[in-house]
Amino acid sequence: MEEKKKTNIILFSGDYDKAMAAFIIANGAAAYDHDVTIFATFWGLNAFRKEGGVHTDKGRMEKMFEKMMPRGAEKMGLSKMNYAGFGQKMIKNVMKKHQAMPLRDLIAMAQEQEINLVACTMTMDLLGLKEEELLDDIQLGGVAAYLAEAEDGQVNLFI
């Protein structure tokens, strides 16, 4: 029996369009029967955050990060032409017109396809993110977990 190919994506960016690209590639790779892992670190973790506020016990610096970071995929800005949020609204209208899936749906599809969604624990500690602030079924892991996946990967991307 042939071993499945592995696709690994580090999602570092907190930009809506870059996160969309990561999830489009991940879902496509899963459709081609790859084992897929998205390892979210730093600003990429915003794609894994729940949209509503979650009460947690945090220090002052952690609370500042919480307020500055977007809550969930739909609140992330564009990498280019964001224009104080207007660019994001424009791209979402274009996507709707062309019946393209929004990021929120791409993330749900990734979960349905059993793509491994892994949140970087070191970054969570640095930014004061708590597990309960993340979407359901997000795995937690450190660099060693990513490297173990990437070592056998045929496709390794940094977005």
The other form holds:
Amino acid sequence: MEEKKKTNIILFSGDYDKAMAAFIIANGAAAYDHDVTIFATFWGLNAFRKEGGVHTDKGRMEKMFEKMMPRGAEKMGLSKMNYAGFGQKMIKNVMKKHQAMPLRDLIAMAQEQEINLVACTMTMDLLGLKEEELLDDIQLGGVAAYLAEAEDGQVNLFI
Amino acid sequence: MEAAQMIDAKGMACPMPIVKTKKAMDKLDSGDVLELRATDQGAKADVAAWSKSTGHELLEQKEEGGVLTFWIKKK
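Having displayed the form predicted on its own, please output the structure of the form predicted in complex with its partner chain.
What follows is the whole complex; the chain from before opens it.
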């Protein structure tokens, strides 16, 4: 059997719209029969967070970060015209009208299509995120894990 | 045209038509024809590009009343 092509996406941004773009491309690539991996780092990690609070044992600074950052994909704001979350709600209504999938569903579909979701452990530490706060079936990795995929990837994106 | 299966992706937005097509195609046998109906105008370019890349054959397509219909033969 011929080797599958690979698509690798680094999701650095914690913006709702940019994460949507990342997950649409990822789901499309999976439909192209690519091996797809999304590496989330820095603010992009928020897309991998469980909704609602998860009780964890951590320090004061980490707790502050945990509260200040969006808990889960649907809480993320737009990169433009967010207007304290009002713009995000508006665009979600428009998306519903056009039957575009909300980010939460795009992520579920990505998992269903066996897209690898990898969380960068270094930035998890920086932002004080624990593994149990992330969605199920998220792998942990570092720069080497990304590079191993990227060096024989046909599509490599940084979003 | 005789199709082994029909996928109705009308009203669905990108990337759903392609994702649905791929899922259905996986279950078909080689030589089977899949019929896809969609209203997303992007599907025209998407289905053509997807078929070319995956090796399936886009046999025919038509547009009627805003509905795009594609017949794709599995490789």
